[in-house]
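What follows is a single chain, given as structure tokens, in the form predicted on its own.
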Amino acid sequence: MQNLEIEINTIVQRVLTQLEQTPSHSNGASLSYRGVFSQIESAMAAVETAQRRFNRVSLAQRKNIIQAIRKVSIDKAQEMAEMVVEETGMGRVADKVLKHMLVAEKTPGPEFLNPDAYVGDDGLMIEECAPFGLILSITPVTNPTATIINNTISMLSAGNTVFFAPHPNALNCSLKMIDLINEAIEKVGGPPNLVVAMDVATIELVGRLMKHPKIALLSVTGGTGVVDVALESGKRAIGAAAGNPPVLVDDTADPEKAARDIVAGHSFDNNMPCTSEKEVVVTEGIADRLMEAFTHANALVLDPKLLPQLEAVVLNEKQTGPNRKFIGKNACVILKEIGIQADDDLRTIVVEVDKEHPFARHELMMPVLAVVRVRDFAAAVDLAVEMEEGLHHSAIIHSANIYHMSEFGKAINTTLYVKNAPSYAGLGMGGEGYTSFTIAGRTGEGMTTCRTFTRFRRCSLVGAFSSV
């Protein structure tokens, strides 16, 4: 009888879902998508039903669901990468494919939830990872679908359900990814609507969702402003805000390798990841050799005479940040604006500037790399820390001096700290460890995993337990 009731409720919920899904979006995109709703309360009712069913799912079945999400993310990586670039106009398709593969393969699953157990004369105590319930996940335009995959794997692995609030400029590709995820879940017998979203994206909607009583936890991957709002919501928030990662290159570094690694990390997806190298601080003794090495690393070192023209293109009118028109664009697109023809495979534009220049002080999120030279290592540390501005996000060093590596790491105190490699090694791509695209430097959780999205629950059994 109970099974029959569950099946009836499931059928009713699917019918309600189909009724709530509008036939088309204002921009003409099809919205016959699983988990996508036009009314908040309908979405809440659907995901609440999904949570109840998910609570009864075995751990083995939860692992099957996560594996299905990994598979569809890999199978659809090329298609979704193309859709993201087409909709947002940002980044490189090949690099976005790599992002999808990375999060699908290296985001930790339920295996990360092993409990801690304590056995003694007074019995047994277990600390286990319990779900929060429904999580609101706000996702960025820079890594829209990759962040959805990453957060879905992490949050569902922990036993939660997810209400996604995608960035307005990446709404269509985000909803498509949510549909693919729900389809994969249902194909392996999982509940429908474990992951939901609305068919519109507005600031007002996000505000309502943040305050909704059924939302248990906020996870925000985006700019400083939206993280500020989340932290003021009165609910627990996990905040992954912007970073301005500096690269320190000292006199002991290999200039050729450093240049190759810096260009590779900085230009990955046209500098869209918040972990990417944003500016270089180099000591005087190696500066000329590093600048020469950049010319061998698929980068164009700009003639200083052209700096004013480049500034006019890539900075906003007040020179307080990037010209949004060129965020995530290929280097050749930017160079064309100042009369320089270049191939699509040119990775970045390198320009030497002084330490107060806007290129060195603002996160541009485009393949324009500022290089600032200083007299020695101590000055380099001081300037890099100043430029990072206490965001505690990411930093990189190229050095053969282990004492320099240690000193800079202590001084910069960032969540990710990469030594002698491209920045993406810190994400687990070409480096050891798991990956995350929700890097909570702002609120201190760091590289989020499924454990991040759990409550720690203590279960105590008093009395003789162990036979040892």
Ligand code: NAD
Contents of the next structure:
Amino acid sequence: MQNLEIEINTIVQRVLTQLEQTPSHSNGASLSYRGVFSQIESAMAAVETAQRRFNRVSLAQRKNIIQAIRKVSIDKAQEMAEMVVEETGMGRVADKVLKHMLVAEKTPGPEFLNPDAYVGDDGLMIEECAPFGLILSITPVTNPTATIINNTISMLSAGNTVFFAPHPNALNCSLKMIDLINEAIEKVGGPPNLVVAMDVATIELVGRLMKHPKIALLSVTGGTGVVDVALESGKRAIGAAAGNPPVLVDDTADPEKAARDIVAGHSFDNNMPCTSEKEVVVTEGIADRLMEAFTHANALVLDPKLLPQLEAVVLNEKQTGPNRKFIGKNACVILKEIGIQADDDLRTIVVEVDKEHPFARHELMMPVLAVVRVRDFAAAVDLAVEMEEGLHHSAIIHSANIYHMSEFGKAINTTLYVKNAPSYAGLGMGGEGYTSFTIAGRTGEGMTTCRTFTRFRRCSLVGAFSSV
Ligand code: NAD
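Given the form predicted on its own above, I would also like to look at the protein as it appears in the form predicted in complex with this ligand.
Okay, now the whole complex, with that chain kicking things off.
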């Protein structure tokens, strides 16, 4: 009987989907991808209908839908990773596959929405996590599809619908991911168009969407500029912005392990994650051993004489940030520009610089790692805090001294703090806990989950309730 009901539901959903998508020329729905539209109002109408249907979907069915999204994300990980690298020209396919697996498996689902309950002489009060409605999610070029999967699982688990605004340089792969997600949802009998997007991506369009009256909440994953714009929109915004995560290595660290972990974290997807090690601050007593250890850890330590040549390649003309041409490129591609041949699997270019050097001060998002030597632990803490610039994003320490770990953690005050491991342990990869690819250090929600995308609602029942 139950199977028959599910089957009937599936057929009804499919017919409704076809009805919505057949007149696609006139209503602006894109012919090729599910959930993709060429007119804002068509997309809004479709997602509004989807939200109304989703409001009536049972919790069990919501869990089925999330499970289907996890499965398609895993099944298509390789294909989508290849498509992302092909379209954006950034990152490494194998690492992007790992990102897909991570978000598919470790983004919390509806089970994370436990209500708080208070029972006493006056009865019962529960606080429940209710959906906001339609969320605008602005996604970055650095993790386009992984952020879409992560945000979809978080936002739909909480009963919301999503309007995605992908980065223009990752539009095709983002729309393909949205299509796959909608297809997976429909296959288990869920409503069509729970996640939608436009078939074009421009900054002007994102600005219009931010102000659209049907958008209930903004979630922005990107650089500082776009988060600033969202915070000025007049709507509530969850802002996951840039970081410049420092790594502190003190005299008590194991230099070989520290070098291996730093290279692994720093070079993951060619340094594109916002959480990746961006510069190292090392104390004098261990600095030479750490530099030597990098040479055993699949990194190339650059001859200081070649630094001006590397600067000319890696930085923009004004030296105020990275040369966008080399963001996310393999180390060997960057080295080739300065006449050095290297294998494709070389992970990182390590270069010792002074503390004011732009390599240490700017988020480069490429496999070039600045190392700055300082006198002692106190100086290392001060410099690392200065380099993090109060972004409250991520920091890493390699140390065997628990007091140092605690002191640095208090001083740097970041959303993610990783001890004696690659930075990605903080994302739950090789470390405990759930994952998120929208880390809202800027607005304080931290590692976002489905709970982040809910409104808290209180319901009171007065009278004897407890049976204790
Ligand atoms: P970006 O800021 O260039 O773009 C991010 C998104 O914002 C894109 O969809 C883009 O189209 C849109 N956008 C940019 N400027 C806009 C404007 N003025 N108005 C409206 N929309 C605008 O960033 P990116 O290059 O795609 O991603 C890399 C940046 O994102 C890095 O700084 C990285 O640290 C950060 N990031 C942060 C997190 C986090 O969770 N905190 C996660 C991933 C990336």
